[in-house]
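Below, in structure tokens: the form predicted alone, a single chain.
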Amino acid sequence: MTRALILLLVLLVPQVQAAIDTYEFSTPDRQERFSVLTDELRCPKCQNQNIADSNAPIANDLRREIYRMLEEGMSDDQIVDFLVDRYGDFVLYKPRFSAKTLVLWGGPVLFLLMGLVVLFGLLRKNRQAQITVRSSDKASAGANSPAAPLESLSDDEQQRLKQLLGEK
């Protein structure tokens, strides 16, 4: 049983032993930008993990990257347009507004707007057909009065009218 427990714990011990990356940083300030960094860029193979938190051997390399370029004394925007010019605009989690990424940052406004349109058509539409039928209802309506007028009748009915009322 000792020897089945054992046993046991050698086998988890690898699955549990996280990656955990210690960089020693000049400076304080590039620790944080490394931690900012790594936090708003995509991993390339990941679907939605950052680098930060990413296994992926790649993600590895990128933090490795990253620490390296910071420590050579590169900007923040220098990092990020290497990282997006060798992997595009997917290491992004807010890609920048460009014209590739005009469909992206520009269509839900578009499907807003086109939304609101066909909304307000629908409504228009619906208000001008209630509109019609309490016209229609007051139309009938007032036929069937007596003080309607003789010009709803047609010639045969005003002449029959007419008749039925001794006038000639």
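Numbering follows the first chain given and starts at 1. Just so you know, these numbers come straight off a predicted model, no measurement behind them. What we label the rigid core is the largest C-alpha set whose atoms superpose within 1.5 Å from one form to the other. First, how it differs from the form predicted together with its partner chain.
In this overlay on the rigid core, G121 has a C-alpha that sits 2 Å or more away from its partner position between these two forms.
When two forms of a protein are overlaid on their rigid core, residues whose CA moves 2 Å or more are considered shifted, and Q130 is one of them between these two forms. When two forms of a protein are overlaid on their rigid core, residues whose CA moves 2 Å or more are considered shifted, and V36 is not one of them between these two forms.
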Second form
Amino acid sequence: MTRALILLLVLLVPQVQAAIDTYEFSTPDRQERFSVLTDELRCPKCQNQNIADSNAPIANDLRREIYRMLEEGMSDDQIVDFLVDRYGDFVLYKPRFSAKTLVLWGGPVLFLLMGLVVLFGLLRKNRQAQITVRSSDKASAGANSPAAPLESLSDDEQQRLKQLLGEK
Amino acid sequence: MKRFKLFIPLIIFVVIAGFLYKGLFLEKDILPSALLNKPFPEFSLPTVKDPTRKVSRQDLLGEVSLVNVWATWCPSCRVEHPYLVELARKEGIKIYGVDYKDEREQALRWLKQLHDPYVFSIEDADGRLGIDLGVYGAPETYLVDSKGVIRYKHVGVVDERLWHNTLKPLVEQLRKEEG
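Pass me the form predicted together with its partner chain as well; I've looked at the form predicted alone already.
Shown next: the complete complex, the earlier chain at its head.
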């Protein structure tokens, strides 16, 4: 456990440092926000890295811009808006809720609902089947009535059975 | 009806597989511009050839034009350069350059050796205008109408095919709209 924790720390620390060592912030709060922002925003060029980790020139420029905006006293929302205005929703690892991203956000919920509907449908069917099996068990255990097994058949099936028997 | 129900999972599978298959072949290097149909950003920067001359957004207005982001460190820019020279000479369209994060000396040598297709090249040494434009790599080319609104963005090399299939029809349409 401790070994795993140490390994985790060793792996995490250099990354955090890489992003902040070049800039000097006037307050620790800004430094903290800088690392959060560069962590959450995606580099437009390299595409699978965030702005903090990327070595692309554009990521470097964007780090500088984010630093400048933080020192100018802009809010996190203003900074994110600044980047979305220029690079689109793409820079957000966590896309905003809008008409364009509706499927993205709603999709999983929709699939969950569909799954639940199917699950409940199956459960209900299963339970009904068990009930009919039990009632037919009771019936056959009590009196050896020939009509009892008929109960476990649906209306259609009973009709069909009667038809078949009648035809014989 | 019961039969149909059996096929629902298959239909869902086909739809999802279709989306994923399409996603595989999307050109994922190319982002749509967030600045489409928005005004070209304001700037005030020197030109490459004359550092004392400041140009601004005003200087791009008046007619449909191309704004081409280039740099001497960018190999694809060298590939497209001869075609830009040809475009400027033959097609009667103004091309403005944005010399993106470049060294002035090298840029001047480049323009001298390879010919200069640009009305002028804006010197964007620190890439600030590039950020306002949403540039994430060079070359990029923007089609700007006479009022300074960005109408199209192309990431990558401008070549004959792009000009004839995409840019030229758009330019002609814009010119017609503007009378």
